[in-house]
Amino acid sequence: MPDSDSDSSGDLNVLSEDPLCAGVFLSNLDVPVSPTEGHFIRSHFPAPQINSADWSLPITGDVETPINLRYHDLLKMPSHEVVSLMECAGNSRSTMQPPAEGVQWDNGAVSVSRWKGVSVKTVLEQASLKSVATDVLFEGVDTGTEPHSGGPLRYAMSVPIEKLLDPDTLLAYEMNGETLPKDHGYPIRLLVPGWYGMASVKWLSNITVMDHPNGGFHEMDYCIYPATDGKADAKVKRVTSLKVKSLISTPTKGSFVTPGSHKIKGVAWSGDGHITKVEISTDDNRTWRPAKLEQPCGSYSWQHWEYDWEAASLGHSLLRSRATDSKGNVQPMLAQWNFRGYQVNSIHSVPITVRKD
């Protein structure tokens, strides 16, 4: 069986030792696809080290069959790979302001992957689901406490049926044409595309089928919009989709360039369709001008843009990028604000100074 080691996070920007979060450099982020020791790592608990040979995924609760998959068995099922952006839900949160709690990301919490594995539909149709079947628990064997959680608890999350019958949801075990790594998720991984990163939950244990929606913590007390009107009986919204987006690549924030042309890249990218547009402001937002957008790669990847730039001023600028997506979204000035700074998808804001050498 094939085991894997932690993940040097050499390449990237570490947060948090342990449990551990490490974003990206933006100056990274012009590949199709990122490197699997560049891609970003975001953890609630400790890795936990696994060893496939013990290892087994039973899945239980509203199907005709329970089934106990082990590893080998995954590895022998017909498999499918799709190229997926994740991107992490409290991405950019220390951007907002009032400031947000959580994890400190500044916009270096996404990244595009290859992934191969099982899809979720197929092992689902091998159990045979109940006609009460509405939703499904993924459990992760990492374990901890979270700030209000009130004592320890597992990392889970529910999907619905819908989401998972679309066969580009996975069980995956590869991870850009390697065995998953450690702090991937090894041995196997839920893979939910176009949804934020807190879907695919890590480390599986057990998969169980349910008549409703799981309500645990992380689901219904952390990934959420908490109710901001005071209301008892106010509903949450429950953290789902990946919002338009885009990101400057190039140049970085506080770079010196001299006048004359320039490029200024970067990546956009939707949980509600492709980018159709990315607009560009040097002028402090009195006008906005089209970059040169590449053609969507697949359903879920990041599209790249580009834009000719004659930096005539001397002096401090601030570029802005904002990106429109098929369903007609756009990115906003300002993200809407909530008490743990998710989905921020804020117009990104580069300052630069153009100056003789």
Ligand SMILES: Nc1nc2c(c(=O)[nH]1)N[C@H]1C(S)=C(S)[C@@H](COP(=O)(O)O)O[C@H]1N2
Contents of the next structure:
Amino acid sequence: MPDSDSDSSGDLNVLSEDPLCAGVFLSNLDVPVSPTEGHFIRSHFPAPQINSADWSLPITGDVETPINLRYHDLLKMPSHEVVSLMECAGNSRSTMQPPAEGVQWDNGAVSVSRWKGVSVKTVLEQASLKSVATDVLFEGVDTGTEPHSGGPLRYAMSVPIEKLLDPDTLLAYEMNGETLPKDHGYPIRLLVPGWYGMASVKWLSNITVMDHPNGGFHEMDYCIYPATDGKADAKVKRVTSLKVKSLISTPTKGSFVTPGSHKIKGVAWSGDGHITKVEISTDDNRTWRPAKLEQPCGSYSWQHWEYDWEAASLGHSLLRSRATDSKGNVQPMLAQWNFRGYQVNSIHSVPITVRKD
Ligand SMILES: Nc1nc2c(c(=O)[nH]1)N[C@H]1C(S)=C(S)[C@@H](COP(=O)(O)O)O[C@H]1N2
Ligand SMILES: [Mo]
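Previous: the form predicted on its own; requested now: the form predicted in complex with the ligand:
Complete assembly follows, chain above in first position.
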């Protein structure tokens, strides 16, 4: 399966038509912010067609003042912008061995956008949380059947209040200065920066404040991985913050390069602090040398890096990049295997060939 294909006519690599799942080509990662039509798409069910004039967003549950927000009310509220990377928790799943069930993403389910909306905090303050409130359930309009779900259900996820009180967690209505497109959750979606994409519920229909995590299919049967801390009461954990990861954008897998000087380029990110180091190996894991790293661009974006490589020996070569974040997390050679193939942050390896013209 190609990681990237510079000859492709489209901006995205479509893995499934309906529901639409489409990834980016890695050669398109060399930008501060992905163009909107080049942002990956991951929908579990067919995208609903919503007319914003008939749509409203009730905020109920453990609040003093239930409210019902209309689209135009939201547009008039104080706005907030955040440049945030989004990565699907199933990104790079196809590299996991033995194979895991699910959409067989290569490495393209990652993008960065400038999101604009209203801080969830502003809305929760307006509704006034009761003291018992701990989590908030966000439900989408979209419905369908998932493998093993045992029947139709809506896409839904709850998020702890603590994360929602961060002003960068948004009810987003714009992406890169334009109205949110249908496939990205029009009219309003949640944006949870620093977490894998599954929590950023699209096509919001209801917000319910609760005194416990909602659980439910997507939250506790689906977006989970085995807990390794051995606690008997928790065999699985929710997928939440982004693991440290880097990808090589140039050269692309299968490229032919001539002997001499080349730039290896790519991106790196983490949901747990910023990137402090990216190292490159061009000799099959024998030596690692530091790449030049850009300054962080906000807390939630990616950082670009580049490395000057002197391609000396002819033949096949494996290029690898390894990122470290400010909390000391380092990308592993092989990510922990899990049955759904989530949070794969194994070191990216790009096979290329050095040959004379
Ligand atoms: N309502 C709804 N929200 C959703 C989804 C969905 O299928 N339905 N997919 C989730 C997943 S798994 C991801 S990775 C992101 C993808 O967002 P995007 O399509 O805008 O890239 O949306 C999340 N929010
Ligand atoms: Mo996802």
